[in-house]
Structure formats: C-alpha cells, structure tokens
Amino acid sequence: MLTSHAEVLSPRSLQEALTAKASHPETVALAGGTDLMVLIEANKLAPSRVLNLWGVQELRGIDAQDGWIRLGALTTWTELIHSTLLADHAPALVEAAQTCGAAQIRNRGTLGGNLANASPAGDSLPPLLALDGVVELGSARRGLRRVPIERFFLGYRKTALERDELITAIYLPARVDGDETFFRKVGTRRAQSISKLSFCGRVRRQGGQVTLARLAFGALGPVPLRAHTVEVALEGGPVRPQLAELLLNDIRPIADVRSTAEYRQRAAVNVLRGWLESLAG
C-alpha cells in the first residue's frame, strides 16, 4: 500500500504532469501500476509523492503520423492486441502483448510502464528493438526529445529518462513491403509467465535476398539486446539458417532463479534457427 503520508498527484494535461515532475524530481511515475504497486506492496519502494499519469488523455492513442505509427505511453497490452493499425503494421507487437499476464494485468499494464521498468524480461522490449522503435521523452524545461529504444536501456533497470522527464509516446515506422516478422517467448508454462528469454526478429526480403535483419532477445542479459552479428552476417545474401550458430558471439546469457546460462543460450540459437529454417523453406 501506499504510506498514509504519500502525497498522490493526478494531473489532467501532459503540461501539468511534466511541470509537477520538473518541480519535484524525486516523484514516482503511476501508470497502469502493474509493476510499482508490487514493489510498493513488497516494501521495496517507499514513494513520498506518486504522479498519477492515468488521467492524462495526451498520453493515449495508436495512430498513424508521417510514415510512423505513435503509440501513447498509456496505451495498455488490450489496446495493443486489439488495435487493427497494430496488426498491419507491428503484429510481432501483438503477439507479445497476447502472451503478458493475465486480463487484468493486460487491461491495466501500459506500454511505457513496460520501458520505464526496464527489466531485460519485459515482453514488449524484444519487438520494440526489433521494429526500430523510438521513446519519446517529455521535459517541462526542454521539452520533447526521441532516443533509438536500443540506446534507451542503459544496464539492469537503468535508462536515458532523465530525472525531470516522462516517456510521453512510442514511435514505429510503419510497415514496408517485404517485412516479415516473428515472436517468440520461451517460459515454463505456456500463459502468465515470465520470460526465460524471448526474441523478435524481422527481416526485408527482395528477389530472395535479405536487405535488412533485425534479431532482438530478451532475459539473457541485464538489457534486451540486439544479434549484430547474424544481422550483419545475414544482410546480402539468402536466408542461411546455419548461421544461428553465430548467435554465440552476441550473446553471454545470464543465470537465476529462472534458467541456467546454459539453457538460455542453446534455446536462444535453436528459437532463432527454427525461424530462419521456416524462412528458408
């Protein structure tokens, strides 16, 4: 619960969220609380002021802008599943929405909450990275700015938000002819279960040549994280599902409570080799 001093701020524009946030720094952010009311109620935070953001309608929305598709930092796992924009353009977005949580968790959860966190096992983190997505971050002071999500993640559960801002909005580029796209998450049970890692990737096809590959995991490090290597490797040429193998000079998986070193790393080569036999055949 929240302590009986906690003041608890509910603005009702984003001008009003993010000068309360400039004027007092040390404000926790509330969104949809799926995962802060859990360290609250677990004693491992103690806010003396939360920002409630849930009623800041400027943080809402999917739409189409420009050849991008925005996604407002409050949109929740439901809106992202249901949203036929979504599954034009981003659906491995959706299929990693489909596996968090239950309803609940799903009709409350948002999408910056997701990136704000920044835990590795974050379910939308992987198809973000691989769809080239861009976090824009809102300051009362300096107003707005966008950050490459692959340079958002910092370490474990650290990243570029400053201390006076809010993540306002998540920008996609829409969809081009070519894209295919695929999500997978590998946990102990089928539904409501953390990630022991999981992956996204995407790649650009012309004439049976690959243009672009994109090979995002997560739960293998202290940050998601992109396969450079494959991708550079996989770029020019056709689809090699061999070259999965090489996935091992990207990756230095992680061990804990959930998995061994060991499994994360021969699951992650065989989720992305399946994929790539898949594409080759």
Ligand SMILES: Cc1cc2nc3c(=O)[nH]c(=O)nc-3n(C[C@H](O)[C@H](O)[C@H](O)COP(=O)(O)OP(=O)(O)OC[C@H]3O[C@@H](n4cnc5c(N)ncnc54)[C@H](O)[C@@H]3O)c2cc1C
Second form
Amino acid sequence: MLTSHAEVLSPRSLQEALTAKASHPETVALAGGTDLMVLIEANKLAPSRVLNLWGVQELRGIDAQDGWIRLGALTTWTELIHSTLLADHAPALVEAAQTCGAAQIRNRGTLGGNLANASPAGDSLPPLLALDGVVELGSARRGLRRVPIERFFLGYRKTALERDELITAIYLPARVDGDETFFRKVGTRRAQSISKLSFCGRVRRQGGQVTLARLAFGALGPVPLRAHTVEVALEGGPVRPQLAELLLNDIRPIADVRSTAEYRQRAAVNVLRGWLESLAG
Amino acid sequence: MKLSFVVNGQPREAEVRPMARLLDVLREDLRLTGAKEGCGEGECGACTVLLDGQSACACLVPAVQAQGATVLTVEGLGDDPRLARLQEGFVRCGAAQCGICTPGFLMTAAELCQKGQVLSRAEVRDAVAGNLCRCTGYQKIIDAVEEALCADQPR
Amino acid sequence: MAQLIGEGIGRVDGPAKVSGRALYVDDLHVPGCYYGATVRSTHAHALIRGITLNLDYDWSDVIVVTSVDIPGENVIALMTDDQPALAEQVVRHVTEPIALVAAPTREKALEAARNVRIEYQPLPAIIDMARSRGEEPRIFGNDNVFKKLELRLGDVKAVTGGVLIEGEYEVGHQEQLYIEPQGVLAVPREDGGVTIIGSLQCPYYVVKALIRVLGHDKLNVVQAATGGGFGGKEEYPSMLSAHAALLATRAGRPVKMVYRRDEDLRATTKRHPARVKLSTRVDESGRLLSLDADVLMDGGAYNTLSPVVISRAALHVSGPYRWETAHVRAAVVATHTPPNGAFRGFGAPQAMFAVERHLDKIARTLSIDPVELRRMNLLREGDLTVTGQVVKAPGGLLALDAALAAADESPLPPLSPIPGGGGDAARRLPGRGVSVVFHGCGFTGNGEAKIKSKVILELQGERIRVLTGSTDIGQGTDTIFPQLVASVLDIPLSWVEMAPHDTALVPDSGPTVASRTAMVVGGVVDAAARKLHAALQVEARRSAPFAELARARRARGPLRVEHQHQPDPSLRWDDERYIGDAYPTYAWMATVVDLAVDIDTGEVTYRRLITATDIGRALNPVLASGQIEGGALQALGWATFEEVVTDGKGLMLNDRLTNYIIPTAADAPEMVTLLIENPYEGGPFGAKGLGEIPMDGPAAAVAQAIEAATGAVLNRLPMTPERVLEATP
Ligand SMILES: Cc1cc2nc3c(=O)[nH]c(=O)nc-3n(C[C@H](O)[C@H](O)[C@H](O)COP(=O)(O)OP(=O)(O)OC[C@H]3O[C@@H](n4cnc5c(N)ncnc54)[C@H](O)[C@@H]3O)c2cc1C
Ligand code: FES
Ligand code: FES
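Write the structure block of the form predicted together with this ligand for the protein whose form predicted on its own appears above.
All chains and molecules follow, beginning with the one already shown.
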C-alpha cells in the first residue's frame, strides 16, 4: 500500500549507472526489487532517489573467461538454475538457487541484490564463500576492483561497497576435477523460506587426504562465515566426521523469531557431521 | 511518469509514480482487481501476474520496471483457449474455494502451461510453492494444474 | 434429478473466481471513498492519560474518531458487553483500538494514525494464563474467569483400581490466516443510516453489534466475496464494521478499512492457547476406567466467544471413547493479551490433541498397540458419552478401518528431497501415526433451539431464490443450498439461485459457524423446499410434480415461503450440569499420517495423509473433500509450523508471512480423503457437519508418528524442528 515518492533513473549502460551513483551517492540501487520493495512497504526505507539497474545489459549474463565464470550482478536465481555452465562448475550454487524463495521471487531476485542486501541468511552466500568467489565492484571514478567474497561482508548488513559503487559481477573459479561440494538449507519450511541456517561445503581430496576444505555457513552470525577451525583440522588428513564438533569454535548463533541459538548450533553440527560421514563412506 | 505497457493484449497508459507498485497500478489505475493483495511482501503470491511471460509478484514490481513490458493478469487468461481450459479445470476439480488465492495460482500455472513443461506431481508442488492457499490443502489445486499440464502434452 | 445430491458439481461462484470477476471488499471501487486506519495501544494494561494530535501535521482532510464520538454505546455486543469499540480510560491489551482516522488515501490514513499521540500510565499486567485466576489485577468479573464449568459421569473417586496414568498437554495460539485480510466498506445511506459491505461470516452478528454502537437500526450488512474466514471472520468483523461505520458517519462519505497483514496478525483473534491435565485410570487390558480432566484456556482481555469455546473443549476432552467415569473441570481465564476467539474446531482441537496424546501415553505405559487401544475403547452403539448421551450410529470404527485399509492399499508417494542437494546425505526416519476423533455437529445443547434459524424461498416464474443469512466463505454452501432445493423439487439446478447475502433481504439463519450450515441450515432449506411444493399443491388443489405446478402458475405473482429450524424434540440438555444430549449428532474421523523426520535437523517431511470421515452423507463430494483437505492441512500447520511468538506484553512478534509459517504446496502431503456415508436422519439427505472435524485429529497423529520415527515424545504444539530435535533421545 505504501508507495515511494522517489525519483527514478533508469540508465541504459553501466557507465551511465555508475556516473549517476557517483553524482548522487544517496541513490539506492534497484535490481529485482525483492528486498527493496519489501523494505519500502515495511516503512523501513524511504529512498529519495532510486537507480533502476534492470535495463543495464552489461550487468547480465553468465560466461566463462580465462579460468573463471563471470556472473553479471543482475543474474536472477532462475537464470542460475538454468545455466549449463553453472551446472558443471558450481552445482552447489545452483542447488542454493533452487531453494531460494519460490518461482516468482527467483524470476526477479538477483545475485547482486542478494550480496548487496547482505542478510546473513542470503542463500547464495555460503556457496559463493565455499567456492572462493570474488565480487567485482565498479565506480565511475576508480573503475573496477575485485574483493574476495569473505572480505566483502564487514558486519551485520555492512559490506565493502563504497557509496559510489555498484556490484557489477561475481567471479567463480572454474571447477577443479575431484572437488566435491554439498549444499543444505535448513529453513522454516520446504519452500518460500528464509534460512535458519545454511551450509555449503567443498573438499578436495588426494589419495584419501583432504588437501582443501571450505566450509561456509549462513545465518549463524552477523555475517556469513567460514568454519576455519574445522577446515584447518580437516586439511591434511582423511575425512573425520567427529571434527564437526569443532564447529562450535567458529559460530556464534543467535536466537530470533525464527529459531533458537541452541537449535542452530546443534543442527549445524549435525548437518556438517552428516555430510562428513557421507564423504567418509 | 507516463507508463506505457501492454496489459492482456491491449496497449495501456497510466500516469503513475515510478515506484508505485504494479499491483496498485493494475488494481487502482486500470481497475483490474483480479490480482489480490494478501501480504504486500512477496510471500503469498496472490498478486502474481506474468511480466514478459514470467511470473512475478505484482506487489514487488515498481511501475518503472513495467515500462514497455507485456503483462498478463487473470482477466486476460480466458483469451487463450489453453488457459481457459486451465480455468475450467480449477472449477471442476474444486481447486478454488474462497477464491482469493485463485488468480495467483492460475498465473503461476499459466507460466508452466506456456512453457510446456513436463513436471512430476512433486515438481508441480514445488513450482506453485510461491502461492499460499489456506482453504484447499492444495490437493485439488495440484490435481487441476497437473491435469492442465497433461492436457497440453501431445498424446 | 434427485441424483444431484452426491454430485461433485463445480461451485456456482467458480467461474467468477477463476476469471477475476468475483469482487472482494478491497476490489470495490467507490468514488470519494476515504480509507480508515486504527490507532492502537502499545501497552498491555494502562490508563489513557490523553489523546492528542501532532499539531505539526496537516489534519485538514483527516477525520478523527475517539470513544467520545460514539453516538450509541461504546460496546461490541456479543455474549457479554465487556469489550469497548474504542478504549476509553483503560487499555487492556496491546493493539487495543483507541482512535480511528480516515483520509483520502491509505498512505495518508496510516501516516495520520502515526501522528495521533497517546499518553499512557502503565499498570501491572497479567500475560500468563496460569497466573490469572483469582489474581490481581482484575480483568473480568471478580476472579478473572470468563467461564468455568464442570461435568461428571459417575464417581471418579470411587475408581481406585487399575493403573494411574497422568499427563499434561499444551498448545499455543494459532492464527486463522485467511489469505484475504479483514476488510470492510461502510457507505452512508440516504436515510442517514449506513450500509456495511465486508469480508465476514456472520452478517447478523454485525447488525446486532452496530445497532448498539450507532444507536439506531438504519443499517444493513452485505457480505462481499470473502477470502476465507475459518472462524476469524466470525466476531472480529463486528469490531471492524463498527469502526468503519463510525468513520463513515462522521465523514459523511464511504470509508474503507482493509487491514494490512501485519496489523491483522497482531490485532485480530487467534485460537485459544490451552493447557490440559489428564489423570486417568486404566485396567491392564487397556479399558478406560476413569478420566479426570482439567482444561485451562487463555481468553485474552475480553470475553468474545470464549465461554462457548471452553464448553466445546470440555465436551470433547474425553475423545471418542467410552470412559466408565469422568470428571471434567474447565475454565477460560482473562489475561491482558489480544482476545482469542473463534477458529475452526472451536476448542475441540486443543482437547482432542490432549486426549489422543494421552491415549498414546497409556499405550506406551501398558505396551499396547496404540491403534488397538483406540479400537478397543471407541464409543459403540448404545454407549454413554461423558455427558450421559446415548451414542447412536457411531462412525469411529468405520472410519478407523477405512483409513487403515487405505494405508495398506494406496501406494506411499516418494519422499520428496530435502531443500538443497543434500538429498543423499540426509538421514530421515519414517514414521506413521494414527488418530481418531469425533466432533459434535451444530451448536452445543439447546443452542439451535435458541437461534431459530430462518430461511426464505421465493418463487418467481420458474426461478427460486434462496434467502439466507448463512454465508459462503469458501466452503460452498451457495452451491449446496441450490443443489438441495433442486434435488428436493426435482428441477434443474439452473432454476435455483442464491439471493445476495444482504441483511436487508435475507433472514437470520444463525451464524456461519460450528459445522452447522450444511446440516442445520441445509435442513431448513430442505424443509422450506418441501413447504414450497406443498404450498403450490394447495394453491393448485392437486398434487403434481413441482416443475409442472410452477410452470402452470408462471404468470402469477411471486410466492414466498419461510421456514424455521425445528430442533429435534427428543434431545434433552441440562445447561447447568452439562448432562444430556450435548449435540444432535457427531462426525467421526480417523487419520493416518506418514512422515519422515530428519535426525540432523528435526524437520518433518509429510508424505501422505489419509483421512476417513463419517460425514453422514456427502451432498457434494468435491466440496466436502475440499473442506476436509483444507482443514487437515491447517491442522498439520498447527502441528509442526505455526507458532505465535509474543513479547513480554503479549504483542505478536512474527507478524508477517515470512515468519508466521503456514504450509506451502511443497510442505503439504498427498492426501487420500475418504468420505464415509453413515446417514444422520436429522440432516438433509442424511448429512452431518464436516467443516471443523478435520482440524481435530491430524496434530495428534503427527505426534504419534514423530514418536514412532525418533522416540521423541512431544506433548506440546507446535512440534517445531527445534522441539523435535531437543526431545529426540
Ligand atoms: C518472498 C521472498 C522470499 C525470499 N526468499 C529468499 C531466500 O530463500 N533466500 C534468499 O537468499 N533470499 C530470499 N529473499 C530475498 C531476496 O529475494 C534476495 O535477497 C534477492 O536476491 C535480492 O535481489 P534483488 O535483485 O531483488 O534485490 P533488490 O531488492 O533490487 O536490492 C536489494 C539490495 O541490494 C542493493 N543492490 C541490488 N543490486 C545492486 C548492485 N548491483 N550493486 C549495488 N547494490 C545493489 C539494493 O540497493 C538493495 O539495497 C526473499 C525475498 C522475498 C520477498
Ligand atoms: S501480495 Fe504480493 S505476494 Fe502477497
Ligand atoms: S481458496 Fe481460499 S485461500 Fe485458496
């Protein structure tokens, strides 16, 4: 029922978009609107200027470039699901996309919006963390810069985005043979649900020894996080499921209207252990 | 802003605020009240319309993003014989009770019909999970959608 | 054409609903209409020190109404007159309405409401129902009890043998969550009165309430297409209509009030939370010797319909079983929280969850199969209920056998994968649960005799109009009534139409509640149709088929017949001692649920839900099974998803659809819905009520299934993954 009175600019090119953002840094970017429109309706945000990115073609598309997969910031969840490139290179991200919202939300919600919104429950975040993703940010004055995803989230809903910047793309390294990944969302129900916790794991093994481990969790703290203690413990040995207990060193879950801290903690350990057991065979 | 777009096959214009919700533009400016508001935040799907052929919650789409677009609402479903069959199936199967969720379900199902997807029953359930219904327990809605999708398959 | 009965014909309002033509209140466009908004209490209990307007705000096009502007009495009349339309000196719960505003747009109205300042002096509040009875401060009467009652069958104290088994069961609030929020449009009439058009179940409740508030009866209430009610639009629309009418009268123009979802969730009625303590004696073979039940419910700050809810709880806490002796004590108390009210099942689901869970405990204690225990104790022909009612043609065993047979025969659908690709690694344990319930149809005791429901049939040419105040809120009575008339008179369905549900036209047929519309009002419709036929025969002085007589008198003026409900004279009920025929008849239902529990997360995945329900006669099997499926899913929602989270003041915190979680299609099981016909001679073509019983049984079956899967014993609803995981040994 609430309508924003904001002025809206709909740029046709990235350059135009970045220039507009730089000249009015208070301008709020609009991608699919699935977060922004909710905030406006809930009276939590009343932007005076909006930058409608939807028509900027340079922010679209999924393609492979020198060992990386580039995902334009405007890539929707639906596009993630239907990408054959991602099915090969980042199946965990595709699985995450499948669990996101429902059809209507996936048709409009974007990867860039999920990152910039920076909810610790954002479902793309654990896969992007576990896959060593890199965020590309653009500014009219300083050009493009790349930030590893782990350094992108600074605190609760705080990111490395400067006021004159936009997210332009997300880069994922091409998949290395033998990498095994896993995604699990524990939400409030089977669909149209916000994560109580989400998990994405990736291990690389050589001769039964773990050579690389990435364990990323969503909704267990103010930012999506990596379980470094468990990762370090896993690397250099065979998969030992009991290491899941070490997770308690890495997470500080909170209670809210969706769940309790105890539950998040116990379920996270269980999910991790369950996956490690299946890996251990 | 002056919004120009195609609604149910007709070119339409309206003078609106750019961040006005497509739902309000349809319901108030165009008096197309088929799309309903159950939550205003993308959760219930009662406001679902097809925007350039894709289902979207009209409560989350600002008018500016409908500029030049093609919008299909429940009022326009009957123009396509295949989608008219979907509507009839909803009545016959008992998929509509109070009916407030029905336009939204029909639009989500219309996207599936138009794409000609072949879905299992469980997949149909996932495909319509963005539409909440409190009356039917969904059983008869799934029956009706499944029937419409099967009817579309070449036999 | 009598074969119309039992036909699953599509609902008459179906074509309008699938084309977007059906008009719900928010779809009505009225030129010059203002929009209303409500200023609500932020305190659970406080004195109102002052109501002031922010002078910096532009009030030029805003109408403001407070309690001093009420022309009649400041009361929402229902059972007692304790609830004001607008709080005067005291607020007794958060979200209690204090002032109203109306403005040319919704936004302006909401904004104006935020610019009304209320000054409070907070007072101590009672939030916990366990600390209400007889305590200070007083909210209702002299002991904070809205209603207490007691019933006895034999002498429980005399039973000392057998095994003593005790248990305590708890259920929380539940929100009806109709997908269309509450809404009303008030339009001033030329004669100085007002027309209310709204999303509502009981137009005559609104009429009765408005006469008191407005101080006149120049009013009529029209039901718009209504997007679900489930009890939630039984009493609350009286409040909302009063508000809209006050604003419209003051503004001299139409005023629309449609709640936003968050306001609807925070402010409107919910299912009563309950705590049930059962103390029972059972012999070694599992025979039920004595039941001692103590039921406590939280009514919230005002009485609403709580006395009737607690009464139904007390009458159902025995379950559909034969107890040799019983003593039931039940009370509903006041707290400083938003009032609870009608919701499908009306007290029975809370009681039934407790007793069904308790039967599981008995089975566990005695190592008897829980299904066998039920089979052994189900009420049989001639048995006595706890009120001493002689059971006739019970359907419990029929339902149980049918459901179990279907569970063996119909294939179990594949277990859907868990969200994410973890399907393979997920570790899920299967479980099956069974429950049996009964539900008294229609009003309790002599309720129907007091209501005297009326229906009018009007013949004009060959067309018959059915005039009734009973509303169709999705359950399909606007289809079933014409089906009944056409069947009785052996005429095509197209000859019969429903008059608009406008109190200016239709008589009071009693409220649309208590699973009574098809059975009781349908019975009146049936009798009225016979009366119409008889009148034609008298007029024509010959007996002939109705169609022939109607054609012959086509040129003559309209003919009206009116019929009033005639209660079964053989029913006996003592409302003081709760003895006798509590209900004219009962519906019976067995549930078999198959689910899986994720041992890592406690999440429940539903797989299949089989219900077998004795509904007397299925007048329209498509509509009947649709009612049962919808009710059963509400019950599953209550079982594992739906929890109202409140703060220390009783304010609902999860006031959005993103955090008050109802099941989606992906959460719902495949359903096998068996309708068992076991005709009741008092209902039209043998039909009984069926609207509420599906809410009664599934939650207990789910609890049993979770226990079977994991060993987790849960006696509290909802059984969220958090609770399941915690209780898993
Ligand atoms: C019903 C519903 C269900 C949902 N379910 C899920 C779910 O299951 N999982 C989940 O993770 N999320 C969910 N969401 C949240 C939301 O859909 C996602 O976060 C989505 O990816 C946001 O993308 P968007 O394009 O719609 O963002 P917008 O709403 O357009 O923008 C979100 C924020 O990001 C900023 N922004 C957008 N693009 C850029 C850019 N390129 N550069 C800089 N800033 C930018 C905006 O200014 C805004 O602050 C749900 C939302 C709804 C309404
Ligand atoms: S109103 Fe748009 S999703 Fe509910
Ligand atoms: S039919 Fe009433 S909400 Fe779906």
